[in-house]
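Quick heads-up: it's one chain on its own, the form predicted alone, in structure tokens.
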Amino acid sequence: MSGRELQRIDRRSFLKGGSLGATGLLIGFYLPALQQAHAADSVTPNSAAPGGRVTLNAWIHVSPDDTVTIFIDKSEMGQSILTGLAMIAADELECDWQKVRTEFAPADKVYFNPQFGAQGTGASTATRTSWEPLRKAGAAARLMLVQAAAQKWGAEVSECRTEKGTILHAKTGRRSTYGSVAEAAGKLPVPQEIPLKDPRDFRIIGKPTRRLDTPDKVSGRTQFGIDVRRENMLYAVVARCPVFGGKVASFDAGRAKAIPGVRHVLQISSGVAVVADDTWTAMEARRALDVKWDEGPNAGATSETIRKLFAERASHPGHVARKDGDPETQIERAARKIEAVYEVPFLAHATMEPQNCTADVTAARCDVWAPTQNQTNAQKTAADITGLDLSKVFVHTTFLGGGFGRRFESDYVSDAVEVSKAVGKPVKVTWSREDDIQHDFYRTASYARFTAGLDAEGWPTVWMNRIACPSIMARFGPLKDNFDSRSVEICDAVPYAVPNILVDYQLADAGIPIGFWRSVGASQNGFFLESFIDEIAAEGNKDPYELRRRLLRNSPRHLRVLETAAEKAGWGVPAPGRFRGIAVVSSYFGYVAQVVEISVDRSKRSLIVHRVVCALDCGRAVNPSSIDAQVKSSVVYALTAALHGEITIDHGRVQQSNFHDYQMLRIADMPVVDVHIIPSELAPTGTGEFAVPPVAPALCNAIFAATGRRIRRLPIRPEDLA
């Protein structure tokens, strides 16, 4: 069954349950063709797993001791999705939150993300795509438990209610815990009609809730990928060609093999792997390798040649993504015309936990322990390498020490599986920080050319822009309709009521590997759009906030976050020595406006970011405290990129290597971040990415307010502050 077919299936029709003997009730959504799909470390229905537990592909397990285990099919990389998804299911289940436990689900088609047609976490889809399924799973489990208790008492279901993991019979005062009736509930047919709570009755959803994973992280019990240990495990690192697209020409392993503790040196698809008794020995031996590289066609690439390529492509008309009105004619009739070119560099993900994976390949099966965002691709990658059927490949998802889109790739999985297959033992492959920075799938560099026409009163009548950059989606197949998601993103991101709009796109492949980076295309397109609209305001002698308000009159959700951010920041109220910039961006079904407040010391060419005020509309807020943390982490990530982030290329090589030359925002530079969540009755969206895009333009607009200098190329440099 294809991913598209899976997306077309109405999940409501396939709620399936099972009788689980004496251990309790396990319930979840099933697609008929996939009921027999395998699961990592799974057992057949109604059979006991080690420790007396029964498990199958499902969402909720109610044990006899009243413990509720909720299976999390998304990756936890610090965004608190583990807690948020558990809250959704637990609220409908009406269980005791203090007795909730979680486990990561195995790689299996039953857990496919309908947005992707695969099991994976990204594009801020985790909450949005899980909201309805988890509510229904919790509600169905609750109803079955009530039915079991009612049968036990000879009572009507309508006479019973639930409260914190207990079923209560109003007439007689009898009570039963969930665990005491779980066995009987598991034998009942799954109800076809599943009434959901009125949102006014939510007990957990919408309340600031402490994260379930915090205690184990504080104590060190949490297992990240880099913590995995297996019996008789070996450790490996890989020497990779420093030029993208290059490969091994030859190598001499003599000196490396002479180092005590080195077990193997072998060539794999990504380079030369050194396998040893520990990671440090493997890294020392890698330094001793003598490798000759065939550097391939990208050996001459530099940042400047790439920039010229983009500029040349942007000088020609591209594939049209959006056209409103008659922009070509009206631009010639405009009272005033302004033009600008904006640029952003390649960016690395720089996850705190570098890439790593542990694999154990035998003739019968392959086990993979990985901090992955893409379980389906990790499983398929391992199956392709080993030749095993997918049913023999088991992916164990660990906690992720940061993801940001980097762990949607499976290159680090390939490393571990290839080496384990070759040496016949469990192997953990660990990347160094240098490996991670210099062999990433980068946020693409982009080049944007803008033209706007203004009427005699300074209001915009024409908006034209062209994007030139590589395409992430082109990696996955031919471009549909001659343009890809990147041009669509900028098209969708122009919410302003300008009568004549033209957006087009030029594909410019630079030979640099690119991938999904936190907020993806919105990260640069938001900077381009919100900086240029500020230029339009200045050219027309308009207040940047008031210009946006007028042009967003047909976009109420944009308008509400804009007005909230401006009000909370005190827009228009003087703050001596400080300057403010504003931006509003919609991405991933969410709406965010930010005001950044700064001061600038022009003599020292330095600035201080004092405060960021953020107003967001993310639909219903499942866990406000997690949303607050997500927004603040987005500000950190975006400020880091705007102030420091730049991957430069010379002779096909990345010039940066570690945090000394690919800098992070320091604690002392962190501003106060005020978060204001717009109340909403709409279904929730994700919040992991959409607060990133407005930061850079709001910051640069504040710098313009302070200095009169317009920043059109990131990162911000000292000369921009003079």
Contents of the next structure:
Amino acid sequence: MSGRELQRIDRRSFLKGGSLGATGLLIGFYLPALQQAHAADSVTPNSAAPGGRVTLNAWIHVSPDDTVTIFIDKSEMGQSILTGLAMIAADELECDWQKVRTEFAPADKVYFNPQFGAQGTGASTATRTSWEPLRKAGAAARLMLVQAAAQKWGAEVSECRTEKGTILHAKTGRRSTYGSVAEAAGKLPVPQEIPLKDPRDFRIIGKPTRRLDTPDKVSGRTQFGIDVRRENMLYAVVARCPVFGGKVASFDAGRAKAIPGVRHVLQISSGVAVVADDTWTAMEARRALDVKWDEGPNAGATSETIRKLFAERASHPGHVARKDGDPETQIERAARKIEAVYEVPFLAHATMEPQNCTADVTAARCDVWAPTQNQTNAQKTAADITGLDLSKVFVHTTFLGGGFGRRFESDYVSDAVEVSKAVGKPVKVTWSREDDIQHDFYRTASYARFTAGLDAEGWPTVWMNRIACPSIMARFGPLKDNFDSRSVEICDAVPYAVPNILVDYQLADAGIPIGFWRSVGASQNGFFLESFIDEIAAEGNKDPYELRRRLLRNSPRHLRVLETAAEKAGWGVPAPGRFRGIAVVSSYFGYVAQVVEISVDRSKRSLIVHRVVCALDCGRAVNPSSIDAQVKSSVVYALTAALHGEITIDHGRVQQSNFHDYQMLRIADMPVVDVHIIPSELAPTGTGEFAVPPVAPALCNAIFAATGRRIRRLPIRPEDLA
Amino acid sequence: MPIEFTLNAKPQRLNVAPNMPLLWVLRDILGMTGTKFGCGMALCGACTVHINGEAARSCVTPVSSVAGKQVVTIEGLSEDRSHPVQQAWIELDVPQCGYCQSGQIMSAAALLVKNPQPSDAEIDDAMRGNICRCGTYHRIRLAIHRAARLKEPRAESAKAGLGGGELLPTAEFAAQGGGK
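With the form predicted alone already on screen, would you show the form predicted together with its partner chain?
Next comes the full complex, and the chain you just saw is listed first.
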């Protein structure tokens, strides 16, 4: 029997009980093999599985001591998904929240994200796609526990109710804890009908709730990827070609190997790995390496050549992403015409935890401990390198010290697996900050041209927008018609009631690796769109809020957040010395409007961001405390990019290297952020990204209000404030 | 020659390269991974520890320079999260990804020793060396003010955080600045 067949059979037993509904909920079975394998090797803090733990489904496990363990199949990178998913399941389960523990799920098909067809966390999908499956998982487990108690008592299920992890039979006054009937419940068949709670009965969902992972995070006990330690583990760093696409031509390891504590120097696919007894020795030895690089075709690239490429491409018509009305004809008939070009630079993710991975490759199996957002790809990467079957590759997801899309990649996984395979020991590969900044998959640079036509009253009648930039999706396969919808997202969904719209895209490959960065295409396109609508308002002599309001009159969810933000910010109420800008963006199924309030000292060419007022509609708010944190986090992330963020290229190399030249917003720069959540009964959406896109345009619109200067190129430069 | 110092109130005697930064001695040699690597250049504060009571960046501190000194790491700040800064961090649910928080907490604890009732401006000044990429700055400020009021380590409050995740009443959340 081949490994793959074995895996399939394991999976079939895992699926015992069948799946329910389109979302693939799996109910009712013991899972001893998988459970042991995971518990034995897990690095999650709560992994010490108490004996006799009963698996009620792929997410819910109940122990005789009433502890409920909820498997978290998404990566916790700060967004509080661990707590949010536990809240959703626990509310339906009606267990005692104090007895809830969590554990990260192993890589397995049962946990595939329906949006990706893979197990992964990103694109603000986790809460949205887990909402129904996890409610069902909790409700199904509850029903099985009630059935077990009812059988024991010879009572009807309908006569029993549950409260805080206890099943109560009112007629007889009998009660049983979940733990005492867990074993019997685990042997019951899968419920066919799973009634869900009336949302009015939610006890946990909707309440500001402290995170389950906070206590470990304030005591240094949380295990991030970089904290993994295995017996006999060696430590590695990798010297990579500074030019993207370059290769090792030759290297001399003599001086490096002479350093005490250095064990191996070897070539791997990403460069030259130095393996030592500790990280610092490996880093020191890397400095002593003499590597000759074949820099390849990108050695001449500069930010300026890339910019010229984008501008050239943008001078030709591209693939049409959207066309309403007859923009080409109507633009000629417009009373007034305005044109503008917007540009944004490449950006690094700069997660606080640099990239890292630990791998232990033997002939029989491969274990990977990774702070990954993409378990399926991590598993596949390791299987490809080792030649092992997927069923022999065990991905142990650790806590992530930030993700922001960077950890959707698996480059750090291949580093560790290649080195461990070569040296025959567990190996932890750690990237330095310089490695991290200079070898990222960057938020792409992009270039946008706009033309608008206005009527005699100053209302827009034509909106034309061309975007030229590289494509992320081109990395994963050939594009149809050289078109990538991610490159124009938000811009192709102009929400404003303008009768003639044309949005087109020109692919422009710059030779720089690009990837998913918090809010992806919306991070730059929100800036483009919401800045240019402000230009239209100024040209037509309209208040930018009132113009948006009128043009969004048929978009109620946009309108609600826009009006709320304006009202809470006191839009139109003079504040001496202060200036405001506004923006509204819908992305990732949510809606956010922001008003940024600033003051500018034009003589010093400096600005202070005083306050950011956010109104948001994310459907039902699962944990308002986490949403508050995510929105503030997004504001900081986006302000950092608008004020400081720029990766520049010279001689094919990234010129920035660490936090002195790739600067982060610091505590003293933190504005007041007011968060207003619009109450909603709709299913929840993710909130980790959608508050990023409006920040830069609202800020630049405020600067325009203060100075009359329109900022069309990020980051904001001192001369922009003169 | 072995290097001797006191780490979290216990004597240490180590045979390591004298120029190895304290950070890597803690993490790789001693297996104390609560202190984090962020930049290696004293730019981000993730590696902050106390050396003779002062906040210091362990990533640029050669281990030889702590000979004879008292070093305290996040693991030694308290055994049970009872330090007022840790209590306040739990009460206000400060961390997001949490990676920078050991350093934030060590910087905050050192600040409160010198200045038991810091103003916002004094907090900003003392904490500006600690980057948080998740942007927990607002809650950090609130939590430092809160810690300043929690004079003594109180086991009772610390215990409140052990189970983790208990619900905050909505009014309490609003009063502490949630939603603001």
